[in-house]
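Single chain ahead, by itself, as structure tokens, in the form predicted on its own.
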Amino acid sequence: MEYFCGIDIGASAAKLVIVDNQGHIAGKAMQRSGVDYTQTARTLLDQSAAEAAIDPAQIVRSLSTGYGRDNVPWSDGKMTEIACHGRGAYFHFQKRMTVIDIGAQDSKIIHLDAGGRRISFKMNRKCAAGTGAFLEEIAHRLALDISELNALAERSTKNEPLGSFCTVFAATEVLARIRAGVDVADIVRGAFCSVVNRIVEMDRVEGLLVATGGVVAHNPFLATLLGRALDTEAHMPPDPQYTGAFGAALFAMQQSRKGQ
């Protein structure tokens, strides 16, 4: 059995994975990213093989992608965000599609064909709103632990989007309605109304949408609101928040293969 490895260091949080020759995961990890990126892959490394139960030395070819790609030394090569998050979704729905990445510090569009050959992508990079930490901040402001937000949005009622975009602004409007004695779960689901109406705005979504990043894995009900904003309904695939760190590993297999 060969194995190959994909690790994806983000803003945030870094997440690595080890495939078979059959594309399965085998082992996989994740923590923060930390300030020592190198240190960080490497434990996530030894991690993942222990649950895979392999030696590391039995990894055939590893790739690096993220934030921290260039910061991975044991890596044989790197690869963008944009090409292993499409590679990671197309893997479980083989069809035209249209990902949307919810990162901590972007969000990314991304459109691919039938055969999972991308057509064209769009970053958002300008400004924290639509991002992770949008949701972040949003919390930090309502004393709230960030794991709280979905459950509160679920239970709310009420359609109430933030009116300003900018995260700063945004944070006095919650200010303002905590002070009107507005619910906190309105305001945590006018947040997440807000991070959807700035991902809608970037791009168009055309065939099945598929919602990765570990935004929408801790945040479900976001991809939920996501699909109603778009009329449509928005798929996860296993583990989203891996789904880069899994596709570079099917690069690194398939450019085994190809012996580059």
The other form holds:
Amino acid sequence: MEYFCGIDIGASAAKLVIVDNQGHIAGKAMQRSGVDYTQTARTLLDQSAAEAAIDPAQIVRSLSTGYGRDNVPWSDGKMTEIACHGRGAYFHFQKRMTVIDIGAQDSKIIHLDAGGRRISFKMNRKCAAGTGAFLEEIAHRLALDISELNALAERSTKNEPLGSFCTVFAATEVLARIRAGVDVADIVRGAFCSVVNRIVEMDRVEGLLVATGGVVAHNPFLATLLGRALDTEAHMPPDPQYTGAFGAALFAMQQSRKGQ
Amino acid sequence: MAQTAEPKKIQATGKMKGLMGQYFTELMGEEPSGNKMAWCTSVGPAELLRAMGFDVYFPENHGAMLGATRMATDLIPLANAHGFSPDICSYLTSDVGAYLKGESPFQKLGLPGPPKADVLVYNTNQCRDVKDWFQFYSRQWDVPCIGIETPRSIGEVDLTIVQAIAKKIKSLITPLEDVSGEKFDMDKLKDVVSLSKECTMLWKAVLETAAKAPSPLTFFDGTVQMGPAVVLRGTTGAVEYYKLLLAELEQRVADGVAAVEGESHRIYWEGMPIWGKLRDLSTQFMELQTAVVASTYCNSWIYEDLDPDHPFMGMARAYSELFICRSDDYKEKYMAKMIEKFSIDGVVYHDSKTCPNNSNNRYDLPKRLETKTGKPFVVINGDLNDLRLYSEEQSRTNIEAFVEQLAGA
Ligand code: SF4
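Having seen the form predicted on its own, I'd like the form predicted together with the partner chain now, please.
Time for the whole complex; same chain goes first.
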């Protein structure tokens, strides 16, 4: 059996996936990207190879993606996370689709045609609005753990987004709501709505809506709200946080077949 | 995939540097020419100023130097603190910051810095910022600031506009005579316009060599080579230089020499250069085997309507025909033509935060053009000079992802 590896070193978390030659996931691992990407990559490789019960030498080709894509010395190639999230999502749905990847530091909207070819894409502008960093800031303001946000947002029924584009200004709005005695669940829901608004205004959505990335993996209710805002259902691939790494592994397989 | 990431050296460049150095020395060196000093906007009435015996200085050129040397980043905040918003033209804020601090890249050339103006002459065809910029110095030095207010978002450049602008240009003569103490001479103006036209047509021919595949030059080369077309138009030096450059590029075409080895994709750059990042961007595109072969920016100094027989009407038309002061309908048609002519595969729009005037992605033009031409686009957020507004990582990923898309990923 041949194996292929994809590693996605994101701004916050690093993910690694090993697939077999059918595209089935044989092993995967994730940890914080940290400050030594090369070491992180090595650790993840060893962990996922152990899970797959293979020797890393059985990996025919590896491909890196994400912010740290240039820092994986053993990778055989690299592609952007835009390409890899598209490819990873397409594997599961095989339709004309719009992939919305919400990461820690940026969000991307990726349009694929029915054959999986990318038509266009858009990344958020420079600021944190519409990304995981925004939710982290809000959790911090509310003295909550980031893992508590999803349940709280789901509990609220009030869709009152924070209005500002700017994360700092939005945090100030949070303070005003705290002062006014607004329920914490309503504030968190407001923050979710605000992330959704920032994303929806980035670009149009056509075809199937697919949400990927760490933020929806931890906060699936955000994907639900995204679907509601766009009048459609938001689909999520299995392990949405691994979609980029999975896509990278699929590219590695494809390139290996092409003999690159 | 990566080939040599060093840009191929254009041999003529040494001559150009000499020419520019000589021009700067004449303006700022120890031996004064005795002429009065006029500041002129980059697409202002330079021909008239030269014909009336002024030494002509273009502060936007200084702005670009401040950007390219990255001195701008330290200087812009001084202008911000003085009262000029970080949201306005960062050429203006870099230049004013440089003035306030008494620093300039000219000092590295052994020159004192920008020359003090006797008169400042603008044309608002490009933006209002140039007028505000010049008025700052006008107040500092108590010298006149005069100019032309060209309409913006022009559809067709009709006779009404041309006549009005021609009249306005003529109205500058008397105040300029007052400063220079010299009488206006129509024959001199005709001579200068004739040289300026020759320069412009040669510059156009230089840029059009890039229509060949592989292209012998890139947009990044263009941003260096355009110097004389901006600051020395109307002089024989500029004409001679572009003859030399054109011959070298034609030879490259004949020999099949590519500016970007293994050219696989051809890009149109729309918007301002990111001066402090030109080198990095040029390297990235080269590594991606992608040639940026055309741009609106470098084409901004092509004035085909200059007419030595009718200098005022010709200047009026030429300086109102500019892309930057035209309507989106015109811009769309113009770019569609360029995309075809240069066999463009995709368009990169630079949304330059402090120059809305030269950021053409903001009114849905990219999508309309994509629908019309079938050529995809990507938008890079940044700025001409203010690197506080630029995200290296975002731009790098956007460009890489765009080239992946062109390659069919
Ligand atoms: S056109 Fe843009 S960059 Fe040029 S002077 Fe005006 S605002 Fe500045």
